[in-house]
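Here you get one chain, nothing else, as structure tokens; it is the form predicted on its own.
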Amino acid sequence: MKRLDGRKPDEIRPIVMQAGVLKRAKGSAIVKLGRTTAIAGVYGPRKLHSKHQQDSNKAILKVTYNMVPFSTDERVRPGPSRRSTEISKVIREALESAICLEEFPKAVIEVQIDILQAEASTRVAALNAASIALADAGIPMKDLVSSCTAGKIEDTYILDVAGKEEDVTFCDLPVAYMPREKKITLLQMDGDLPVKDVKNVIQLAIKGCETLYERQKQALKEKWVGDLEDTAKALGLSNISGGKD
């Protein structure tokens, strides 16, 4: 089956990921997805000060997912949304498992999310930002939590649904998934299939959520390696990367 922007059924839309983009917060991420763009910046973890909202035995994690007003075709309104919210607790819920989070009793760690761009599968994409931008801020983590959707056109599985592919799958499947722990930290399903097919969707999706793992993984090598390399020149240093003294 040829997809409508050309791509085979299990083949993901151009990958774009960077980290440290952002200089106000303590660790940032972009993620594209085709067009699909999220940003996501983490603060702290610094003292809630409201001492009624604390946890004795481990931080709260607060994510705010928002989509911006140029995001789409119709301008977004601003401001939170049924929508929003419910996409930021599944964030929330799928990143928790595998963050330390007993590393930092009675703190916060906040995760702003932005969509600038959205031709379906924002919140994957906004799932792999928040997890590089924690990774970035030196939060400490069992594993980085990779994420991609799935679905079915007529007889045919397809990896990464975007854009009108919505409109015709008979379902959208966003998975959320640890690779190291082989771990599903989110799993939603939108429509209707049979066991058979919602098993094979899930193992695409899967499939997927490995391959932007590698890209998750490279982004932050990136960023470290360039820090390295900056350090290094203000400290009058060279041959970091390994060459002959």
Contents of the next structure:
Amino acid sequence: MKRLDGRKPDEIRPIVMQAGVLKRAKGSAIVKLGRTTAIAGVYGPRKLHSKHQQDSNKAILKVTYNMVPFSTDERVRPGPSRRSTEISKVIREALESAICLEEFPKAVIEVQIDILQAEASTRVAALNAASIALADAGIPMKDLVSSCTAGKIEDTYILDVAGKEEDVTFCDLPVAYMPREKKITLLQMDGDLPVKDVKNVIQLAIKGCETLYERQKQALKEKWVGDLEDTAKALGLSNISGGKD
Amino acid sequence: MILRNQYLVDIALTGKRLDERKADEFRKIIIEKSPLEKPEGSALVKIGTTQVMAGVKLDVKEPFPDAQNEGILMVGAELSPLASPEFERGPPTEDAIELARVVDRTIRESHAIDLEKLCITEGEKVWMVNVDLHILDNGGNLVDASCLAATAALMNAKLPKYEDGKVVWGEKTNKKVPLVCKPLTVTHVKIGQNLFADPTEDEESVATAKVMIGTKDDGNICAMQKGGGDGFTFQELEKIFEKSVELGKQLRKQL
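Pass me the form predicted in complex with the partner chain as well; I've looked at the form predicted on its own already.
Complete assembly follows, chain above in first position.
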């Protein structure tokens, strides 16, 4: 089956991932899935000034998902909405178990994600960007978190639901996954499907996460290996990274 | 507090529960239908010590431009300071927003309300169904109690009289809100490696992850939401789906 935009059922839209795209933030990343564009920046860990929010055992994670006003057809009203509040929460809860928060008691790690352009699966792009940005910030993590949506149109399971497919899919199901621990850390669904189909859709979404996981790692390598080589050059050393892998 | 939490975790790790329920057993559920007169539909649901009052108010509004011949559904939730020392007055918190949106999604995606039947004049006048969830006592598992309350309130909601372009409040007709199924959610939490349905507030406070599954009468899943910082394996989810459908069937019988 060919999809509305010509993709194969298990094909993700063109992916662009880049780490370290902002200078001021400690870590940052931009992720594009087709036209959907998310940029994430990380600040911290730094001391959390408000005492009543502090946790004496671990750092707290703050995540803000925000759609910029010009990101959609109809202008988005600036500021938090019910939708963005919920998405910020589920993204935070998807990332928490990947970060070694217990290494920074009483601190806060802040992740700001702006959606510059929205065309389906913005939470997924946001989460992928946030995960790269956290790693780029050098924050100790157990694994990267990767995220992808899947759905079902008629008899076909489809990966990375986008565009007009959103209107005809039987469900829209975003998943976040930590491949090393095989753990699903974000799971939502809108739709109407028997249990058997829901399981198949989740498994397809996990496959998508695994593909995106490799791209996330690649984005981090591209930045950090590049940096290492520059440093090496400046120091007059040659090829310290021992190749690109 | 720390000692108490440790105690709760220790018990959960053995697969047991403080109230001696089985891992997949709900607490006693009491559903009181139409306890209030002012709202067009209402229900008070108790699950153990949790109490949620749902009220349905109907009004006539202009339809949304992308759904000219459909009524409108809105779900709101308020975590009243009555219900817990943790709840404060003020704008809705993250938890209240998530609660309302999960219930909203479960009802909306199940297509339980036949919205087209709530159209009065296409493009001009449609019925708007406001479901408001008022949490009175937090004993845990607010989502399942809220969804039960919402569905129960919708089941007994009657349209008010509509005359000369105006709603006549207080005069209910015999026309019901058109419901085609009874959507509801089943919540599980994870403590250690163990899964528990219908968590109490204590169990929620030590759980590392939580997942809410919305189901319909035919056993289909219509909404899902994972909460909490930890995750689930695929195998754990498979178990939860099966249990949620089964428990959903049992709960539905009580409506």
